[in-house]
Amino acid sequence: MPTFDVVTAPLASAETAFIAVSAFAPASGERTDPPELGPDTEAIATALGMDLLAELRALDFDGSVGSTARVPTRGALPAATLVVVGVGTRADAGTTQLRRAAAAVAAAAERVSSVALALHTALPGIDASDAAQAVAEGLLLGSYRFTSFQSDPRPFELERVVLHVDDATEERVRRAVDVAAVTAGAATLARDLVNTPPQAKRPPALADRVVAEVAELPIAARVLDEQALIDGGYGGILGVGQGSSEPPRLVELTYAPEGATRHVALVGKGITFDTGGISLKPSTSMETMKMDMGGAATVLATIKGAAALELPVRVTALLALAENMPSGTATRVSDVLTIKDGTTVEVINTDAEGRLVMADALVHASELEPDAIVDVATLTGAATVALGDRISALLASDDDLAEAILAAGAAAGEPVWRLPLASEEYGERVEGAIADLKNSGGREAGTIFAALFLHHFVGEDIPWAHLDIAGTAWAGEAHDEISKGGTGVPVRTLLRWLSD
């Protein structure tokens, strides 16, 4: 991933492979109308001595978010090429559009070593720090490539990004770029873990990787192995993992900075591969099931980011790791499992396994008496049906907590939509016939049912929120700053929430 320099020299003097500048889509919304030059672009157009709008019209450039046009500078500037990137209309432009535009710049710069820009100045009404962080995140996330398992990977050649600023904002922009490096780096870690093939991250190996990831940070790590899980009564995790030749793990990470005034617990689903168990999935449905540990990857990345940013909040991250496999030892449909708090659960569907491992982890988290619990899980296909692959589902027991996460998602450019917990309408569906609860209530309102099941295991009076990222943890195709494969959603949302 590229490194950043922040300089106060004029953008036109940049000696990089190319310069990137902004343009707005026409306010009319008509493609036949010309785009509008951004404030960072007008000075460059003057230095070029050309009618840049005429050039852009000839290239059929419309200024839509992420659209790009290349214009040769013909020796008028040290940089040989000018790349104009669209940020949408002035009325709609914000940090999300800047982030997406910067990702488009990264894609355009894949085969060059350096690029200069002042894209964060394109929207004068936005705080310079917020704009610079969005631009830096877009460039870093747009530069992401997962090549660890390629024998001859094609290199991403962009090594250096130069941000041109004025004297008044230099220090603020530097700090914003530092924050962006941490947040994008955390999201990248989550992407890497999700993209890793399942044979390289079976539960014991993934637990070891997690411990190694935090070894150089002020984060304490504790791994509960199979015997510790048996001794502690973690029947959900054990039940899901008993069909695999590799036993499950529960990893507890603790970041406890001096002077912290609040304590947040993050709980992540970590099914390292999901066959569905005895309720076997079709083969095509298994193709992306290495991503079923996206929640665990998220909470690891978030606690690492919180420690790197030195946030003044205590964070406990719990990663419930298991592999859901069919075998002679696997949990059967209609078996009854006993969760850590003594609740019994009849297994109606072994492919509704995530909520079983999460139940144990939520009880564990509640025993720590945090000020809030947020869990993250690739939990239900119903969330994808309802919201698609670009909006995460949020269900919560506390309105203030829900509003804070919604606001953080909007600021981070990771959309979140709240669904009702609807305990009065659907709560009875969670009740079991021969056990206290059942783990599946049918197709209707599947996301709500799963959240109601999880909420049963949250300590009384602890504010709780549940993020269902079944649709958003994985992208079938790249778009904006989101890479194909693991997306790293919602790491940036949680870091923004913790920062706020």
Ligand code: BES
Contents of the next structure:
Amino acid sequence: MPTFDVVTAPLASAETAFIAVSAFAPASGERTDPPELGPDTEAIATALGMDLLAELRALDFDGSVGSTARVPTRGALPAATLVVVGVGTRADAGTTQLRRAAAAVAAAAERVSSVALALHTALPGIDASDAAQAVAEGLLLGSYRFTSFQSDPRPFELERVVLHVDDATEERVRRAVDVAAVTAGAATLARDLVNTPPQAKRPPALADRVVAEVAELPIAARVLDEQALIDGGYGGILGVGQGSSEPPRLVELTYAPEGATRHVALVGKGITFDTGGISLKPSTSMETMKMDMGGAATVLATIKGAAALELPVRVTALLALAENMPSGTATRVSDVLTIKDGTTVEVINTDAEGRLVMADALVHASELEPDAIVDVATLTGAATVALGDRISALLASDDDLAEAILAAGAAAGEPVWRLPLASEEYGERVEGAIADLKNSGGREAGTIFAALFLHHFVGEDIPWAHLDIAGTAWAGEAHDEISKGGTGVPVRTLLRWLSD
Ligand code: BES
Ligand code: MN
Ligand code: ZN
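Could you switch over to the form predicted in complex with the named molecule, since the one displayed so far is the form predicted on its own?
So here's everything in the complex, that chain up top.
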């Protein structure tokens, strides 16, 4: 990942390989109208001594978010190439657009070692710190590559980013860039873990990796192995894990800074590979199922980020790790499992395994009596059907908590949409005929059914929110700051929420 320098010199003097400036799309929204140069761009155009607008029009540059044009400086500036990046119309430009534009700059600078840019501090209504954080996140996340398993990797060559700012904002920009290094670094860890092949992250090995990840930070780690899970009555995690030759684990991480005023428990689904079990998935549905531990990766990355940012919040992170495999020892369809709180569940479908491991972890979380529980899970294909791969589903028992997470998602550039928990309408559907509950209720409203099932295991009176990231934890194609494969969503949202 590139490192940042913050300087107050004029951008035109930058001695980096590239310099990047921004431009707005025409306010009219008409592609035929010329884009509008950003305030930082006028000075560069003058130094170049060219009609930059005419040049951009010739290059078919329209200023839309993330569009880029390269203009050679032909010796007029120390930097050989000027990259102009679009941030959309002036009216729409916000931190999300800046983050996306910065990722486009990173993509354009893939083969050079350094780039300089002027921070676009002139966007009305956007604070310089927020702008700086968004730009730095875009550059960092946009230059992500997962190369650990390649024999001849071709990583990003971009090593250094120089941010040109004015005296008034210099200090705040420095601080914002430091925050961005943490948030983007945390999202990068989540991406790495999701992208890791499933044979390299089977539950005991992943638990070890998690413990190693927090070793240098003020985070305590406790791993419940299979004996501890048996002793504690974690029948959901054990039932899901029993088909695998590697046993399940529950990892509990605690960050308890002095003077913390609230305690938040984060619970993550950590199915290291989801074959569906005896209710085996078709092969194409299985292709991306190494991502089924995206929730666990998220809560690990978030607690690490919270500790690195020294946030004054007590955080407990629970990672429910199991491998869902079909075998002679696997849970059968119609077996009954007993969750940690004594609730019995008939397993209608062994592919609805996430809610079974989450049930135990939510009971464990509730026993800690936190002020709020937020769980994160790649839980239902139905979330993808409803909202696609760019919007996470949120279901919550508490309106204030839901509003706060929606706002954090919007600020972080990770869209979240709330679905109703609908206890009145569908609450009875989770009730079982043979056991207390059943783990599947058919195709209709699958995301709501799963959330209602989870809600059963959350302590009464504990505000609870559930993020279903089945659609968003993985990207089939790269776009904006999102790389192909693991996305790191919703780590930035949770860190934002914990910071507020
Ligand atoms: N891990 C899957 C959900 C999923 C699907 C995540 C697609 C990412 C992309 C989950 O364990 C699952 O299989 N859910 C079933 C539940 C059903 C059997 C009630 C589903 O959504 O089909
Ligand atoms: Mn499944
Ligand atoms: Zn799953």
